[in-house]
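In structure tokens, one chain follows: the form predicted alone.
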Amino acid sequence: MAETHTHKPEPVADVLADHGVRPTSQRETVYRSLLQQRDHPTADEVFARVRENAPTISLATVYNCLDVLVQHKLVKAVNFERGPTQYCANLAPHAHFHDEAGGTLDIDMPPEMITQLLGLLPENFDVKHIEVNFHGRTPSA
């Protein structure tokens, strides 16, 4: 019989510590909320979610936690025009589709597509990151 291995996700506190972030209950709660629902919430939406488990947390603390997570590259801050910043825990190369009716979806970007995009640039450009965003409407269900 083949041996099966189940991969247990690394505890949130360990992930934070591995990225140089001092684990606190607030940071763990905010980060966990982003990992559990990968729907690109705003800070206000994160605040509403985490208050269920951390009723004493403040909006300022949520903003501070999000800033730390972005600075340590655990989540991405995604901006669309003049809308509020949204937060994305998907660190794999991908694009975003921003639906005019609301919501943001991750769109996979194969590595060869990233290579093609980089090939469009003149030589000696130092690219720090690529951000590809699509805007429009998703099909009605």
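Rigid core (definition): largest C-alpha set, two forms, superposition within 1.5 Å. Residue numbers count along the first chain shown, from 1. Note that the structure is predicted; figures quoted are calculated from it, not measured. First, how it differs from the form predicted together with the DNA.
Fitting the two forms on the rigid core leaves the C-alpha of residue 22 displaced by under 2 angstroms between the two forms.
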The other form holds:
There are 2 protein chains.
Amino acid sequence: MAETHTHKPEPVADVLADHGVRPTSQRETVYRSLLQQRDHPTADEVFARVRENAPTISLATVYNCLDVLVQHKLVKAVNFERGPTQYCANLAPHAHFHDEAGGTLDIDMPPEMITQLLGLLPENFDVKHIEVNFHGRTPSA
Amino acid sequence: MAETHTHKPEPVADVLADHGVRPTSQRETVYRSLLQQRDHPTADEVFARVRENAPTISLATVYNCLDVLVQHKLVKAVNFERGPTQYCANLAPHAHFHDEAGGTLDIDMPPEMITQLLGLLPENFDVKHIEVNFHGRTPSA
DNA sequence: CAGGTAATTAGAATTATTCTAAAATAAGTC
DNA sequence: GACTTATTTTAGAATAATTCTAATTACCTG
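For comparison with the form predicted alone, produce the structure of the form predicted together with the DNA.
Next comes the full complex, this chain leading.
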């Protein structure tokens, strides 16, 4: 099957480099893990996952890598109430829905919605980012 | 000057009772503190403030009271990134703007905006609450 | 390959919060 | 008003997530 709509699959190292992140093996491993398993893992969960491939990586490094990825906008950090930070490689503008029963869902947000939200602010505010979180229950059925 | 638009100012104890919260002196003190000083204090800050009137109150009690007030929807808990939870007695629907330079602002949200946000979700999701947070800088001038 | 910068590591430290168990308070009952 | 029971408060210990520290390792530049 030919790839009709996708560009050539850019190696992870290049994606990092393109975003100004020096591509170390740890950073690649962490980022790859987030790309592969697109739930919303905590730092601990990422640590557990990457240990399989990189058994010598440390938790501090996982935190460092995640921070760098977030700072360079390759990954989003999601916070819910007092829970541990969760990480998300979905870069499209989206909100998050936190199910009380556990689990976090991405909710796509059309760009107009972002524009409207920004419209609530006084003109000269400099917005770095917006976060929209829903909290509740998904249908149990 | 006659009070033209306000109802009789209901004592704090009654407000608590009306919301199903047993009005203990600690709860009244904590709630009153939030009503009076409408910045977005952390539990520690509330603790420091209420100690002036109630020098024997404990930090655990402040946490307990804040939790009860939040559970009974008299107070909102606001979380930003990894910072400590902040509390807010503004019950009108509103978003929060976190200034990197410090400080948190309430941003009014018209009900239509809430409706639109809810429209992003599948029909049968049961939403307990929505949180909209902006992050950035206010004009320094 | 020497020298410098940046990244990683293990473990200690910190911080906000929650837990625990006991004492105090309040509410309801006779 | 004393008695019982449920709730709240309290001080301090415990926990959990994250950050810090200092030492080591990897990478790049000349």
